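As structure tokens, one chain now follows by itself in the form predicted alone.
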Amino acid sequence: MSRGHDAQSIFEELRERISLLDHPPGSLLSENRLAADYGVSRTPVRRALQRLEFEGLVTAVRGVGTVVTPIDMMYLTQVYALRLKLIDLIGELSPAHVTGADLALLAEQRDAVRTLRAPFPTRRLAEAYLRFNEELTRAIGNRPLRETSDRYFHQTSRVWNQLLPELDLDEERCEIVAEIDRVLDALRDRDMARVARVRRSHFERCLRRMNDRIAGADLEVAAARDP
């Protein structure tokens, strides 16, 4: 049981668990059980669940309770297209906001991914990329852009995490290492336009790899193209 939690920390922890599929699509989140797990009243849990509903990660079902939303590929395909546009805006609207400590942490994350050797649990890679996104999101100076980018990252991250067991893990590992490397170089130069170009390039390649894996299946991830 965890102690000292408030609505914000509960929201962040539940969002991470949903993103990493600890709470898979369709699973029920009980207010009473969560309150007991976190050692709090139902009020902060309810507030956290309301925020998660606003983020599109859970939905309140009458007579059932709060349920983790299914992965709606038609909707998320549109989110992918929006994320590409948001990445471009990072280079246009957002001055670099990083410290030496931020850069050191990103380098540590890169080195941790670099040392992974197959076979390794897919969760380790998924969690490493989640941490990378958290650090990079903090570098976005424009607050509305930062919050929107973070929201849609967590909406779509479940798709990649779900596909990871079917992907070439070493290829995914190498892609993450390369992306962090290139992002670090751009951040050291305070060049957010270059950060945006790096992120867009790696994001587009990730979409293509997911498309290749899902081709012919019931669900389709259409690679988002710049019109």
Second form
Number of protein chains: 2
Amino acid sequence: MSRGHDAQSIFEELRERISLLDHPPGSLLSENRLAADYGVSRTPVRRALQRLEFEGLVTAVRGVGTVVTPIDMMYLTQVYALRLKLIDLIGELSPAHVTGADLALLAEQRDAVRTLRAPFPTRRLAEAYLRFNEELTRAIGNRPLRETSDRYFHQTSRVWNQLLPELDLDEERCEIVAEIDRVLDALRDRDMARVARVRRSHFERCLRRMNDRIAGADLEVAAARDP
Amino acid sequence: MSRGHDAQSIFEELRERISLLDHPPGSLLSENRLAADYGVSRTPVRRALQRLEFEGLVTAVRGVGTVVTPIDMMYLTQVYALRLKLIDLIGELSPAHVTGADLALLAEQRDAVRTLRAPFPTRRLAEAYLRFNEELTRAIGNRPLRETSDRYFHQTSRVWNQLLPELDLDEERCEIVAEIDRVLDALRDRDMARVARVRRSHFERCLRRMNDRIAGADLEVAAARDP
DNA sequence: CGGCGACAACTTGTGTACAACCTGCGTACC
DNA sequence: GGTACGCAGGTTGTACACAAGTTGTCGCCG
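Now show the form predicted together with a further copy of the same chain, given that the preceding structure was the form predicted alone.
Up next: the whole complex, starting with the chain shown before.
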């Protein structure tokens, strides 16, 4: 299929495809198949898969294949609880370093989401939010915090993406536009603490919407009350 | 050398050897050499090294070797700032799950450190603190927080270990005994918030001692004022 | 018809040969 | 003597062959 990829780009592409549910939880990835797809041997593919395994997104099983990690709510609830705290930390120990170009890109992303008109595929919204998050993660000044936030964002994004078809798509779209808008305002003032407050607020609202939707079901997203 | 190792155990051993400065920053690790030492081929060694690379402890350079990451104080200052915050989180979102056996093991470790009599090798103290931290990390209830704490502990432990020969060894020994003692008390009450306060206090005292020692030098450990 | 066992076709883990690349030393040349 | 070049040795990255393991299928037997 697509050629000229190295281990790093294969990792990034696979991570995105897993986040966006192109490879749904529980599905099997074959090293041989991926190697053929990317036009390389198994070696760089294995490196990418091993990193995905360290990040908890896949599990290699000898004789079976590499399984995309199933969604484990018991665990992901803990991840949500941690992410809630990490958002606060972004405000506490990140000197803002955003350029005018970054702000313009965020505004572009907001407009792209705003002009989406129903019916649009849920994947479009999921991808837009992924891009927004990537751009915002880049603005985190504290490098280990940036890496940690990135890591756990990709572990949880599948939950919202999987629930998206059952949510009110237009409501979700508006929420994202509002979030980008308010974050953009705070960033223009170089006020990372306000960025954190905004993100925390939208994060909690998102958790509430998801919980409302699956109320009565076995699963519980319920974070924020880990202790 | 030692045989019967798989990628996982090679990773753990190498990580410990890097933390304890058996492989000092800047030194070269050869895949062939390690493969011969562990009695396996390059493949499992490469897997271990790749994970160390993802964790930021080594950097593979084509045609040169795998370099143990030099100590970068600009970066590690950020890691210290994050670790300070993570310690608080341990108190906020970790239900304690320690058994009597865990407590007994910690008491044993405390006694082992207490009975150390000068002159003793700095490595002994460094290894003891590593073990204490391993045991305590295991008690963190929130899994992603546990993994993150573990990761960044191993990135920063080399700093203290490298400074140790220039510090007052007996003072450091007493500090560790005191820390384990106070943590043990708090754990007996299942009071993770108090554990966090104790650890934060000792962490800050340790930073201060290190800064005092290298005052006037080019380097600055100075965390806690990242914002 | 049901169960069970051999087996074929896959998977990942390991070992090995080779390609691409860097470094340091020896040597020739200025 | 100093400098530049070339090559030898060693390193990681890649590709491939094989070992170890799982799963589903097909056929045989009770």
